[in-house]
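Encoded as structure tokens, the following chain is the form predicted on its own, with no partner shown.
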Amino acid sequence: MSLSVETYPTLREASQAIGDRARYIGGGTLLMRAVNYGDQSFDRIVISREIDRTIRNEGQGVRIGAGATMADVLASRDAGFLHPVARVIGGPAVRNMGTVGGNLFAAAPFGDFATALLALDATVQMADGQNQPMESFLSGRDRARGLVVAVTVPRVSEREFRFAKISRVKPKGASMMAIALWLRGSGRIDEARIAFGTMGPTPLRAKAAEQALRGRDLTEPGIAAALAVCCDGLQPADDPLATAWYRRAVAPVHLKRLLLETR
């Protein structure tokens, strides 16, 4: 395969780049594991000389610079809250190449960090100026073309958000499942936002376990109907890791012990 290499100045010269037959280089934990497999979807790569690693409070919020690594996060006490997510994303190597941008176009059985920001409903900064919840950029045509900027996180307490990989191969193996939670509420759960990886083709939201969480006690009653549907709507696939009946059996499991964990 014969590759050409294109840089440019700004990332929305490298965006304005890409094409069916081009992709972004930013870490290269992903890109050049397909280049080393010989992937021949692809014979250009594009690089931007503009880099945001930037990582700091904005507004409500947290703002991620899409050219900010795993190591970064955890270097950031703003991101504190993202620190059990980065923390288990591969070994030291991939932690300090691997970008918080790149994680967002992980195929499963990778991509744990996105299915965080799923869960806390971050907000997508693309390199032309548009901003898009993080469930419209994963499932559109934007997240196979575009170009991402930033990404922007409320700011959460430790004890609203609860994070937990599943793996094989401890500590830095793939997913064979990822869940992330955002609950608020005093007591009874007002509101609840939980998010599946290696689910379906990307990270996705167990809606009807949020629905049957709404207003109830984190008690082993209180989110049993959350948890007889919270594969409903879900996509599991079989892979070396699991088949879709194992994820499908074990997800109310994984679930629960994170519902019921104490904080």
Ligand SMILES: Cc1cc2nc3c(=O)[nH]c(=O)nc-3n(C[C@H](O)[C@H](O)[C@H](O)COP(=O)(O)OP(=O)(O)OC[C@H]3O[C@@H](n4cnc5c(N)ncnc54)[C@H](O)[C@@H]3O)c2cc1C
Second form
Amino acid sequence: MSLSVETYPTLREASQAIGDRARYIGGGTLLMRAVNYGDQSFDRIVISREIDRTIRNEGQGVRIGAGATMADVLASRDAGFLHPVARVIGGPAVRNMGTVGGNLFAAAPFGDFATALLALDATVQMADGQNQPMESFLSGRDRARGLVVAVTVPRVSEREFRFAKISRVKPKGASMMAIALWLRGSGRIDEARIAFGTMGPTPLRAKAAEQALRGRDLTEPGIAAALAVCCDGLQPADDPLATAWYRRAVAPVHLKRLLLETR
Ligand SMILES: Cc1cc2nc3c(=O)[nH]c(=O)nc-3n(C[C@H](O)[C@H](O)[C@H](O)COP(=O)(O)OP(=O)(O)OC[C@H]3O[C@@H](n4cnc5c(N)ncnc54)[C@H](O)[C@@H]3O)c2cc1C
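Let's see the other form, the form predicted in complex with the ligand, since the form predicted on its own is already up.
Every component of the complex follows; first up is the chain already shown.
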């Protein structure tokens, strides 16, 4: 099967060229792998000469261009609270090429950055001007493809945001599970958002656990109810990294460690 490569001067023009059989290329860390494996689901690759890799404070949030790489995130002071996430994505080569935009489309066991963005209630900005909350973007991701130009993340303190990547091969292995937490409140938890990666086809929120944490102390008895329901609504699968059973068994253990971690 032949594969054509089309280059457009702007993101807008590139976005108009994306369709059922055409894929936009970011850093290519996953797309070129698919090409090499002979993926038959597309036969056109779309490139834009215009790439937005800027990261800047904007109002209460931080706007990250979809073309920003993990290395760009690590070099940005404004995105400092996301450094623990970007730092554990692949090795140096992947971090230098892999983009934030591409991570939003990465299937399990990848998508660590997308997991963090889900916990942080980020907004995804599409090339057609539409803005979508991360959660609805992820739920429609595999049905309707569009070009992502940026994400905007609420600026949070390093105390409020926690992230853990659990992998068997360190330091570069894929996630057996990833957990991102956004906790608000001092002493008592006023609001909690919890996202799990690799516990479903896309990153998913643990909504029952979020609810069970509301108004509770960050202590072992305070979080017990949340741990008991933390897998409700998640859809882990069996894969070469772990079985679904194992993932469900260890999820409360890892969530507990992250919640009680001292800051
Ligand atoms: C060895 C290796 C290790 C890895 N380790 C990790 C890891 O630890 N954690 C992790 O999360 N990921 C990991 N990945 C996956 C991948 O590198 C990252 O998810 C990366 O962020 C993908 O970005 P990319 O720009 O390379 O995507 P690409 O390969 O360019 O694209 C991937 C998909 O996203 C689409 N896409 C890309 N950008 C956009 C956009 N702006 N708008 C619309 N669609 C877009 C493409 O069309 C394609 O379908 C790893 C990959 C490899 C090869």
